[in-house]
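First, one chain by itself: the form predicted on its own, in structure tokens.
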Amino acid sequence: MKKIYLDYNASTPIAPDVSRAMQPYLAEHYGNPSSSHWAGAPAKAAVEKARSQLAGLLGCKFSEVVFTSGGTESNNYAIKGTFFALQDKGSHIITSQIEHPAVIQPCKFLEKLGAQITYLPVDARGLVDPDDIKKAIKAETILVSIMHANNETGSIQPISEISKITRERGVWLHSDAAQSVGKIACDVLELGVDLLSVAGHKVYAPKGVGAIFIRQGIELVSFMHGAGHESGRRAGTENVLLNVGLGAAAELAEQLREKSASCELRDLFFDDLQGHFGDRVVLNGHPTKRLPNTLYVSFVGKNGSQILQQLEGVAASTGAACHADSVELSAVLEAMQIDKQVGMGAIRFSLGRATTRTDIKAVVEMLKNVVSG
């Protein structure tokens, strides 16, 4: 049995390169990067170059990127961060209704400390209006975080028309990157964001690691107490080994852009099932502004559970949990007010930088013999 793996936008694999920039980190470089001593210099000096490594890949300045866990960690201190040292200026926040539970829920946590919270909804393709934050803004309101692409659907969302409006109202800006940095251009100038966050582990990094950039005159308060690393930013010893990963998986990616934002595999995909199931499968999300590797479609009136149970060594993601009396679609379609016969039947394939024709075939082929049985 073959096995194919669809799932990149739940996790990459640690791309060969960044796997060998992290080999000397495991035993040969072991020194603490704030110890000022021969043993200390090689991991300082792998932290910094991987702090650079990144801001490359983001278009900003070094000081900028600060390295976290994850990207979990990098939402809650951009949100969290914002809340407590603004509390002079005002508590709202204004988010989306589709985004990451790592967003969604630092939000709902505020809200228990006296936050504000204004859920934008999305439109049937899973974008946020513009306008909607435009009227939404108040004076009271200190950040708007809405997500760069979307995780099950892939749908980019306007971020730079969103940067001008908070710009305009002096309003910070925060964006979840972790899907589409590697993927598509997140030049930070050019979003004109204040806050980013990545996760490793979305771009051929390890798991447990991320950072977030800060743009520079940006003040967070920090929930991590300690010495002062990372310039009194995150307490808590460097994780070299982690670190280098990132920045490795960072330089990897810059070099990789334009072969990882074709569309070429992607749109096969679709066509060969549209070829087949014709009208029976239909796309979840915007037709050109999603993720080039991301391929969300409904098989209307299937279960998507019940289909990538039958193919056998396929990865995948549905976008319904399937209870034995009822179907609960995810929050995304739910926001996107898909309909329940097609929304249950929702399936995320999601392409990496392993995937080949002959795997997408393979499973075109496996679709035709389940669904249509």
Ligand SMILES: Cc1ncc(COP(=O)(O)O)c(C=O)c1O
Given for the second form:
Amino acid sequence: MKKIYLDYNASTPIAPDVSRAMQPYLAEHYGNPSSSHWAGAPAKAAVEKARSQLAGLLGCKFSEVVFTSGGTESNNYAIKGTFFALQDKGSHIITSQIEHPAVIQPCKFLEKLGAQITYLPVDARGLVDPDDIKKAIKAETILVSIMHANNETGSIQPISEISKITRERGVWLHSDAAQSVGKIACDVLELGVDLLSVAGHKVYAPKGVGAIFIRQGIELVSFMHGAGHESGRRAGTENVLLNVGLGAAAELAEQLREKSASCELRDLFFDDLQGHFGDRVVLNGHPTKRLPNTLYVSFVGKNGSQILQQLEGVAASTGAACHADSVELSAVLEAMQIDKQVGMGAIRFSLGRATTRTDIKAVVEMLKNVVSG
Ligand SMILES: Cc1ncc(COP(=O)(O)O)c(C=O)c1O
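After the form predicted on its own, can we look at the form predicted together with this ligand?
The complete assembly is shown below, putting the previous chain first.
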């Protein structure tokens, strides 16, 4: 059985260059970056190099990058850290209904502590309307948290437009860029964000590492208390090995920027499906403002999980959980108000560096055989 991996939005393999960069830190350089002797120096230099590599990809200052354990921690830090830092100003946070649980759940948690959260709707293509943000901001608003690109649809939110509004109103803007970093440009100056989350394992670095961009001048309340690591912003001895991996992955992503931006294979995939299935296959998400690797399609009236089960060797994701007598759509499809007949047939194919034309053609042929009627 040939294995075809089309689930790069779930996780990516560690790139060979990244793995090579990490090797010396598995055995040779074991010192603590905080130690001032010969063993600490190379570890410290490695973490600082990784920080500059990531700063290069995000277009920010070296000192504005804090390493974390992943996208979830970065989102938690941004949201809770703002809540505790700006309690004197207010406790109103604006987010959207299609955020990842790593944003929604910290917001739900803060609601229990008295925060007021506005969960904005999205349109049928999964986009937030900046005007809704403008209308929702009030004197007590402390944070707007809108993801850069959605993990299911790949739809890209108008972050630069949103940041013009938040700047004008003096509200911090956080964006969960777990899915966009390495796939499209994520220059924090162009985006105008104050806080931005990065997840290593979506960008060919290992799992369990990430980072948060914290704009200079912003002071979050840290939730890891201990020694003064990461300039006092995240206590705990630096994870040298994984940070090196993320740094190398960031540099590689910068080099491969042009290649990653190509929509060619994704569009070929959809064209081939449409050529065969016509209007029995529909696209979920925005037709153009979308990650170049993400194809979220629905086979109308069919069951996405059942289709996927029959695609032997193909790794992809579904957008609905089908139980004995009911279909539960993902929160993203629900928010987009996608019809159940469409939503239940949703499959997300997410392409990556190793995906070939042959893979796509093979999956299309399998789908032609599996999806009948
Ligand atoms: C949009 C988004 N945010 C956050 C996360 C969580 O990142 P991590 O797995 O590094 O905690 C993910 C991972 O699926 C994601 O897709």
